[in-house]
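Take a look at this single chain, the form predicted on its own, given in structure tokens.
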Amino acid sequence: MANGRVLVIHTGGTIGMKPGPDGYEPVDGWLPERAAKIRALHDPDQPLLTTPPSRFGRRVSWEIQELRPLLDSAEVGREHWVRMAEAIAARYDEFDGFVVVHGTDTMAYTAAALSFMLEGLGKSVLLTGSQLPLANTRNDAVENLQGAIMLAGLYEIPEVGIFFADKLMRGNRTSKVDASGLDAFRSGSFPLLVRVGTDVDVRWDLVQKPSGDPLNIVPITSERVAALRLFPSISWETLERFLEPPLQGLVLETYGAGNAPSSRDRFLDVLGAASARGVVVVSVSQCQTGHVTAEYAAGRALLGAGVVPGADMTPEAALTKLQWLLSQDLEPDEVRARMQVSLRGELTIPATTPRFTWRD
């Protein structure tokens, strides 16, 4: 029985850091050196970086490629997303799956960005990292890395996901919700794809089916996007300044189900004027779960000002999707239309007819 083959792309983050004079910092070459000494990641009786056998007798042979310089994830930007996508594409035919080792702070942004950039994806691309470095005696790094390698090498889940704390979540549905706890990520509006316990429970009914098209990278090149969180007493002058050129797209984090000040006419006028000159404004909820709707008058007023409802997209998914669409040669109205369509499973299209029984 052939081993699964996985390429681990190390971008930096806590998992591969060691204490330095100014605090924890990533160290070139240290992660593969340390991993080779950990039995859960490498069977010493097998070729280098070969896992122990799974309960079904299969192993995973894996290899680490470092994208240097290794970065704290706070330093990651769109140019690094493109490098990650290119690294996957360059060796796509050599491996059964891919694991991207990444810092936790911006992992959700990277996962969402890669989900849009990797068109025609037919293999697993799983991001993982840790809250505690592998250098620590007590850490969550071994379990997260081992789980991600196992899923990417032995299971055919053709999605960009985040594996953390025994859970695989769709990458563009996930947000970091805890800065210190080991269970740091949540997929609030979408069920888990996989839960790893004594068994590996895969929700195959939720896993997206590959298109069958060859892998194609559509890079993110636009930087003229921003996010703004509404707060009580925000002024229209602040909003107007925020929407000034050269901004092309704005993710507006609204209250509840997509509500915003509607009694301040100038506030809506500013949004309407920006939309009229081609700025794409998308509304997402500040809540971790929920769906932006136009059921309330305050939300309906935003629609009248040209604001696009973002359904149940996370702020990370909405921002990277908007950035990705604005990187292409599309008219603003086409961008607005595609923001409301599920392209990679990033949003839920609500049912148009009510269901009252299980038979429906």
The other form holds:
Amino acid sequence: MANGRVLVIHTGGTIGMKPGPDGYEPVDGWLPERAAKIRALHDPDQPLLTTPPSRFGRRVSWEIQELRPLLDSAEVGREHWVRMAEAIAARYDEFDGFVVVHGTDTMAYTAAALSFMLEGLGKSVLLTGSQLPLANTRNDAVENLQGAIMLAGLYEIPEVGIFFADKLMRGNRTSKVDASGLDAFRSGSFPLLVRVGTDVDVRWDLVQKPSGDPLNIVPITSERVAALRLFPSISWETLERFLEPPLQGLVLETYGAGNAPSSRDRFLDVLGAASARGVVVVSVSQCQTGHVTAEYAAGRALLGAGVVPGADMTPEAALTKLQWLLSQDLEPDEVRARMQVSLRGELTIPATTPRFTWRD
Ligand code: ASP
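For comparison with the form predicted on its own, please write out the form predicted together with aspartic acid (ASP).
Below is the entire complex, every chain and molecule, led by the chain shown above.
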């Protein structure tokens, strides 16, 4: 049986860092050189780089392409997202799947951004990295990288995902939740796509089916977005400043099920005025699980001021989706409409009719 083929696009992050005079820094060329010496990633009896066989006897042939300069992911911005998408598109036909090696800090933003930009995706694009560098004797780098390569090369899961700590999560459903633990990511409002244990347990019922259209990059070009987390003494003046031109989109991180201080002086007026002049304001919850709904008066009033409910989108998904939609030539109302529907599996609309039996 032919080997699976995977392109690993290395963008930086802890996984390929070494200690330097100012702390951990990414080092050019080090990850490929080191990976070639690790048996779990390369079988020395095979051509460079080839994994040992899987339990089912298949190997993955893989190569690493570094996107230099390698970055701490705190430095990653929309222009890097576009470079990553272009690197995938440039070699799309040569490989069965793609792994993007990335720092963990902004991995969830990049995963969500790629999920929107890569229209017509029919192959896996799996982001991974590690909390401890591959240079450390004790690390999570080998397992994460090996797992991502095997899944991308041997399984057909046409999703942009994050593979970390034995779990594959849909990228636009994921947030980084732990700065030091090895189980650093969580998909709070959507089940795991794959759990790797003694078996590889794929939730095929959840995996998105490809449209069959060719891959097409719809890039993110806009930077006129912001995110604002509500806090109990926030003033309307702060909000007004935030919403000033040239801002075109705001993700408002609201309390619980989408609540905000609706009775406070001018708060709603400021939001209403911004919405009326075309700023798209989207409400997502500060909670990691659950929906923005119109169940409370405090939340309903926000919607009355033109704020769009972001359902169960993560703040990362809402921000990158808004940025992506605002990069296209769309009227604000069209952007508002698309923010409320699932384009890449990033949100779930709760059922409106209650169900009480398996028979329905
Ligand atoms: N600061 C690093 C980064 O995001 C952290 C990591 O990779 O885990 O690039």
